[in-house]
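Single chain ahead, written as structure tokens, the form predicted alone.
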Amino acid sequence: MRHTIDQIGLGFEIAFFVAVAYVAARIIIGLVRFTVAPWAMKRNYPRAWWIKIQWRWLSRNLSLAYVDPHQKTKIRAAMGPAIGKNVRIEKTKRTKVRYPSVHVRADSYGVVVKLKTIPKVGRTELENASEHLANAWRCHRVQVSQPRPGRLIVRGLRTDPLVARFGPEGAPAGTYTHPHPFRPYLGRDEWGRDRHLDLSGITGITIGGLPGYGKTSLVLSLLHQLAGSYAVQFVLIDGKGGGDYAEWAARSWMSCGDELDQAATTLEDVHSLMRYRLANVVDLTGHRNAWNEGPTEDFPLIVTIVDECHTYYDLEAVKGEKEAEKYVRTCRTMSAQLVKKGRSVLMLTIFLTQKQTGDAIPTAIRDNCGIGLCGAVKTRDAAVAALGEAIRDYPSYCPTGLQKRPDYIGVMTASLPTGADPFVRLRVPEISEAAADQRARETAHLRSDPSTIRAALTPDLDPAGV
């Protein structure tokens, strides 16, 4: 018997000493990871303690806790002086609260909740919740984010890394000295963290948004890292009729204005040499997928930029004149075209429109784009209309918010997923024309015409003639 009472102490002994080190443990890691960190993240652990300690009070008060209903019922019998006589049964109804669990740290721009979802709670609620997180947590902004089912993020952001302009100094080492010719950059997004695009297998990307907030801006930064390689050609399509390319028709393949039979001319020629490759593409490259190997000096990946589409997509524009209405719908026809079937052969088209509605771009072309980013816009439709239906589910991602703020010039929202979520939101770098125009003359060179290309089996096939 003393024997097994020894044996009892020391296991206490054991386990008071296992507790003693790990609590001691996890405050010397606090302690050097809060000595490390930098100041912008240590003026928050101050807040992150603070949001950790009255965290229970305040899911109470956002309806974000609840008390649990299904609880078993305690039974409790009081027996009179003599037995089955005068018994008494008390039924004791324990109540439990369920709160979601959280793990609170802080970050450089603010703090990071880690959530576990219960029953009734989920991201719908946090969302809805997310004005009154701000401001008990005295933020400017909560974003809610889901990186896998079960699993929420809340951020609250105190310092908004979306907020700070850059330009090319500001993003990555060699983006644009020495940028990856398919996997453009494209901003930073609400994290903090640099974003790029993969380009296989993408056909048609779709940028949208109110005049001045960025789209002009994206698609030079795009052209400047592009315009680097051998590998890729560019269309430009300005229906603007202005002056924003106008530096880069020298290293484009084909170039046109707003005029619309020329645009249709244009349209029909990278039509015909997508018709070519697909007849042509495993004789030139080996596979039927050109993406295996990738974009290459003979078979290059063509980027076609149609800038302010509507004013070659629009119908009733031209409702009436029968020869503008021909070279609409071929305009429309072609486009819609490269979009569907120009995967595998290399063929990448960007559509720049301010309001995406059928009327501006079809949906035969918008809907089959795989890749969408959409600056500020007034109207819940416009923002619909350039990233699908799914921004309806996800309010603080939606960009009507963005015309709000004036710092938010330049931000926009992308159909990129991150974690569970569809969207995410983006600052895009600011690229000025002086060192655009400077690009697109020190890559002049790099031009060449990927019409003249013919397979060795083939010689005499002739792209234009397919």
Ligand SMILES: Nc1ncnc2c1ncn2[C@@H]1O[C@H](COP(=O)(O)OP(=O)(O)OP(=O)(O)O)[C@@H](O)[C@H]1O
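Each form is matched to the other, and the largest set of C-alpha atoms that superpose within 1.5 Å is called the rigid core. All of these numbers come straight from a predicted model, not from anything done at the bench. Positions refer to the first chain, counted from 1. Compared with the form predicted together with the named molecule:
- Core-aligned CA deviation for residue 137 between these two forms: 2 Å or greater.
- Comparing the forms between these two forms, the C-alpha position of residue 110 differs by 2 angstroms or more, with the core used for superposition.
- Once both forms are fitted on their rigid core, the CA atom of residue 157 lies 2 Å or more apart between these two forms.
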Contents of the next structure:
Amino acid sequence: MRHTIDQIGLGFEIAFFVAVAYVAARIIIGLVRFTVAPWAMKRNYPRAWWIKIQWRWLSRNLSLAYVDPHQKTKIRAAMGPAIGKNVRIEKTKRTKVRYPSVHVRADSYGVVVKLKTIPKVGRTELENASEHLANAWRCHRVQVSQPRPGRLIVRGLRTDPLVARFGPEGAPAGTYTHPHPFRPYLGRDEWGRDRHLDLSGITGITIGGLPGYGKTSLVLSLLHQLAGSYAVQFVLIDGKGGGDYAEWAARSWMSCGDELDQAATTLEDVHSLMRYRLANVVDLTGHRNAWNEGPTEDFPLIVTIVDECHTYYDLEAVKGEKEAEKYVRTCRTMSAQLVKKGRSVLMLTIFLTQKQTGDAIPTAIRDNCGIGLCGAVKTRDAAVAALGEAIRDYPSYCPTGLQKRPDYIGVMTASLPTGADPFVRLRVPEISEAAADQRARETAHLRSDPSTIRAALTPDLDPAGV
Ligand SMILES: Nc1ncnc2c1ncn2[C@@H]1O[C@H](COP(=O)(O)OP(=O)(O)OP(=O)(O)O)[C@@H](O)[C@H]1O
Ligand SMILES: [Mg+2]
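Could you present the same protein in the form predicted together with the named molecule, rather than the form predicted alone shown above?
Complete assembly follows, chain above in first position.
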């Protein structure tokens, strides 16, 4: 007996020392981390502690905690009045409130809260509460993302990493000197991750946003990267009719300005090439899907850029003008066909317009574009038009939050096929007009005419199939 009591005492001592050592180790690690942290991060330590301390109170008040309906019941048997079968069962309900457990840490931009979901409190609830969380944490914005089921990351931003502008020098090494021909760099997200866009299998990209928020600049960045290969040929249709792409005309298979008839003819030519390719893709590439081999000099990726695309698709604007109406209809039909049928024959079309609503770009085109990018917009409806209905469920990503802030020029919300979240905010590198023009001149010799290539390569193929 004595022996057993000694053993228990020893066990307690060991457990006590292990607990003390664990706490001491945590404190030392915390102190070391704090000491080596940059000043910007140190500033956010008190906030992180405060958020941790008041989390239960805050989550209760924002309905992010819940009362477990399957409460444990304390059953107490008590003797009732001394008559007959005199046992009375008394039940006392104990209220059990469940809170999402959190791990809070500071970073250079604010706080990062890792959170475990609980029943009825998931991403949607956190998104809906994001405005109140931002107020309570004195953060300028709160961003919710879900890395895996059951886990959320709620980021409170006191300073937004996306406001820091950068140019080609800030992009990953080689982005503009040795770019990947079909996987261009898009920009950097708010976690500092560099995001690329794999073009394989994509037929349409929409780029929206208020004037002056960087749509054309993003396209210049893409052109800069894609221009270095014979395997990519461009068609430029500039609805502004300005000089944005003037230098790129020499590098493009075809280009035109804001004249409706020319745009219609150009789109008809691109469409005709698509039909020819569809009819002969197996003979030309050995595959039914040309992406299996990828773009080549003889079968290049055709990137058609339609800037200010409302110029060519707005039927209301030309109502009553017979000729113009005919051209607008042609532009709409050809563009829709390119997006719907162009996947296996390497046709990619990029549509830019300020507000991606049905009058500016037909929904048959817009809704079939796999990728959407949107800079600042004024209304939630404009954001929905650009990024789809799903953006309503992710208010913390909504591009309405980017307006009236000049430091958000060049920042876009994107719906990309990669990454844990359906949306991501990106800062796009700024490409100066001079740098883009120079690239256009340097790569002009890589221009080719895919329609003559096809004729030279396959004289026996029947052009009537076009
Ligand atoms: N990524 C960027 N970073 C910082 N500034 C940028 C960026 N992109 C564009 N800008 C600035 O914004 C200006 C307008 O950009 P851009 O011409 O691309 O806008 P836009 O959205 O195409 O406008 P519009 O609808 O009028 O054609 C540029 O001249 C440049 O000064
Ligand atoms: Mg523009």
